[in-house]
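Let's start with one chain on its own, the form predicted alone, as structure tokens.
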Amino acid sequence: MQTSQPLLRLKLTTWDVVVVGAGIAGSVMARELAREGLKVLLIDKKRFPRAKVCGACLNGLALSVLDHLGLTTQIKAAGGVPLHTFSGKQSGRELNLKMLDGLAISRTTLDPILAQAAVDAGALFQEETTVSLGVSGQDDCKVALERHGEHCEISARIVVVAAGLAPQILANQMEFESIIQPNSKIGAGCIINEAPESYRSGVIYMAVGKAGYVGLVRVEGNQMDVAAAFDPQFMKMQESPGKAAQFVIQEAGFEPIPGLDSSRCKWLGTPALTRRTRSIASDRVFLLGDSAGYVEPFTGEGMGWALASVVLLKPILLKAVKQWRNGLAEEWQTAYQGFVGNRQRLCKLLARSLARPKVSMVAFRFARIAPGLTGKMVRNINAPFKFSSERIENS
């Protein structure tokens, strides 16, 4: 992949579009704007290929966008593994569903692959580099670059940040503020080489314990991906992040996994999940994926609702480039409510219902009784993404 060009080069050119962050939604959306002929410059602060914490699963949602984008067959090509069933636990007692659809993959095997989709696109992937927001004017928004102690100033007409949780570049913009809703859990996660057999490839695994939740999947190379999210004052009690994920993995009733608290397990940890945005959409400026706005997600929503909010955006951006006009961040703002804060309003309740040891009992007595009902609320939440001709308009 050919990337990180001298920032000085970068200033000569006037960006349509600069993409801040190259997680899933923002070398997605880099890629479909190259596509449309744009100059796009694609930035990330870390050099790729990169660890990150992510339950690591493309649900069905996530498939129908990366299928109709002509990306699913890289990624399975990469050793992307199917799915076909979610086992849950709670203090021993079990719930297994069948899913129709979804495949589960590193987000370090993942993210360069669609990163250099971008750049086959015509995208200019520039990595370990930090950005700041300037002044928009009435033409375009300055951005300032720094890398390895270079810095310069350029010029983009529309600037995109897709750069995960509380990214730095919002963090002295007011109208961005970070919300974070009292008592959100924190996220940690890491990739381990071994674990025992009973956990098979094709099935999700969840341990629901008092304290927060483990997630747990077979992923390329038969590499297990474990992602939790923990109360913060729990996590702190039991001094790691390893200690705190065996606990209610063993809470839960599943296996213990050897190893999983030594030193050997490198551990990756988030800010609090669960938070919203107070605007998504200013002067010249959008925000994408999890810089939107944040809910703990359970079988992969959270890379459904990137994935499917980049077919939302691409058309206003379009719009954007061409001419701007004021009305174009409410325009965003109202689709990405619309779509994404629907769907996270139903994990939200999921999620607390979890945090409530009584009430998740119930749930899970509830969901072994009537499987079916439960099996459709699942089905609904990971849905196929439903184009229609007023979605992909300049597509």
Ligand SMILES: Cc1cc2nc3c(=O)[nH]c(=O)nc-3n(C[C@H](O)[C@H](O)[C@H](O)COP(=O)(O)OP(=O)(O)OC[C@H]3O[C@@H](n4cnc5c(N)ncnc54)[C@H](O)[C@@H]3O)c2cc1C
Given for the second form:
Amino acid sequence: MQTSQPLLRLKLTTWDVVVVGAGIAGSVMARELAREGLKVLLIDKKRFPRAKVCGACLNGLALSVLDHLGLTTQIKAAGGVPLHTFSGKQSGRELNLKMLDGLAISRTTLDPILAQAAVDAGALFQEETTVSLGVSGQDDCKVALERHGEHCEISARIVVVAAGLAPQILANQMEFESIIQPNSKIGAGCIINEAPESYRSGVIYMAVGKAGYVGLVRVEGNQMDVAAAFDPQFMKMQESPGKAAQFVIQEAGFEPIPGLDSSRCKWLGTPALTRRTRSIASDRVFLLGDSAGYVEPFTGEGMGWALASVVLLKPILLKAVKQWRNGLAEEWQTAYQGFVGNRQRLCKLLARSLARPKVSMVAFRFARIAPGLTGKMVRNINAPFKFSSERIENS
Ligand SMILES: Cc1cc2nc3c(=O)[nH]c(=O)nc-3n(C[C@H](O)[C@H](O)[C@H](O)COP(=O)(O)OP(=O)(O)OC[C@H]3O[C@@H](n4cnc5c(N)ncnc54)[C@H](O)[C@@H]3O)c2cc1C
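Now show the form predicted in complex with the ligand, given that the preceding structure was the form predicted alone.
Next comes the full complex, and the chain you just saw is listed first.
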């Protein structure tokens, strides 16, 4: 990976676009804009590779975008595991569904591949650099950078905030205030090197309990990615995410995983998951990916939403770089609500029914006796992105 430059050197350029956050949304967006010949600066506060709480499953929607952009070959070459089955359990009842499309790869491996793809397309990548938003003027937006005590202010025509869930960068920005859904779950995850053989490669295991759920999947190198969403009170009672996960796994009827609740497992957590943002664009600043809003990961679509958003936002950004006008913020709001907003509403509905044990038990039973309908719902969630001719021209 290309190394970061002294911050003062970045001041010499007026950047067309500064992308904050080199997760899946930010890196792919930076790559797409760099391919258009724009001067793009991609910044992340972490040093790469870095771990990230995620179920690590790219669904059909995510893969269709990555494929269209020519990125799947590298992901498969890095050991991405093709998925063929979803296996859910709740109180010992089992639900198995065939999957048509899906790939499991840890974010520790996936995200550097995408950041490197952005660099290969001509973007400059700065790691270990934290960004704060400055004021937007007539022609540009000021952005403050900090790295290891060094400070600098740069200017950009457009800023894309793809900094994940509830990022600090938006904390004091009233128009981007994050509104948390009451009773929102919190996320936790880790990667483990060894898991019982009953957990097979190519299968997504979903343990559903009364106070949360845990997704388990084999990723590259036969490691296992564990990602969970818990009721915050339940997690407090269990004392650690490892104990909470072990509890839900056994409550659902799956084999316990030795060491999951030991100090050997490096668990990471998230803030409250289900939230929306008051506005997703204003004054030369656009929000993308989880920063624009997120719904707990029951349907495992977050990366698909983020990637589809890249395709939808790109033509708007190309116009914004040429000439900013307020209507572009509304254009992004409309495009986002029409695609991601609708899908998030369905996911919210499913997650809400899961939070009511009686309703979820009935839903689980229904899914088993009506596999046709369940399969249809899963196919809809996994449906590939439909590229319109206009979007293809722009990608
Ligand atoms: C428990 C759980 C399970 C999930 N499972 C799945 C799944 O199986 N499939 C799926 O598709 N999705 C899943 N998701 C959702 C998925 O992880 C997210 O939707 C996706 O990572 C969003 O990508 P992003 O690029 O918006 O943000 P992120 O991937 O979070 O990236 C944001 C980046 O911004 C950086 N950053 C933050 N602030 C700053 C700053 N001020 N300056 C510079 N850099 C900054 C961070 O370091 C980070 O690298 C899951 C989520 C959770 C919580």
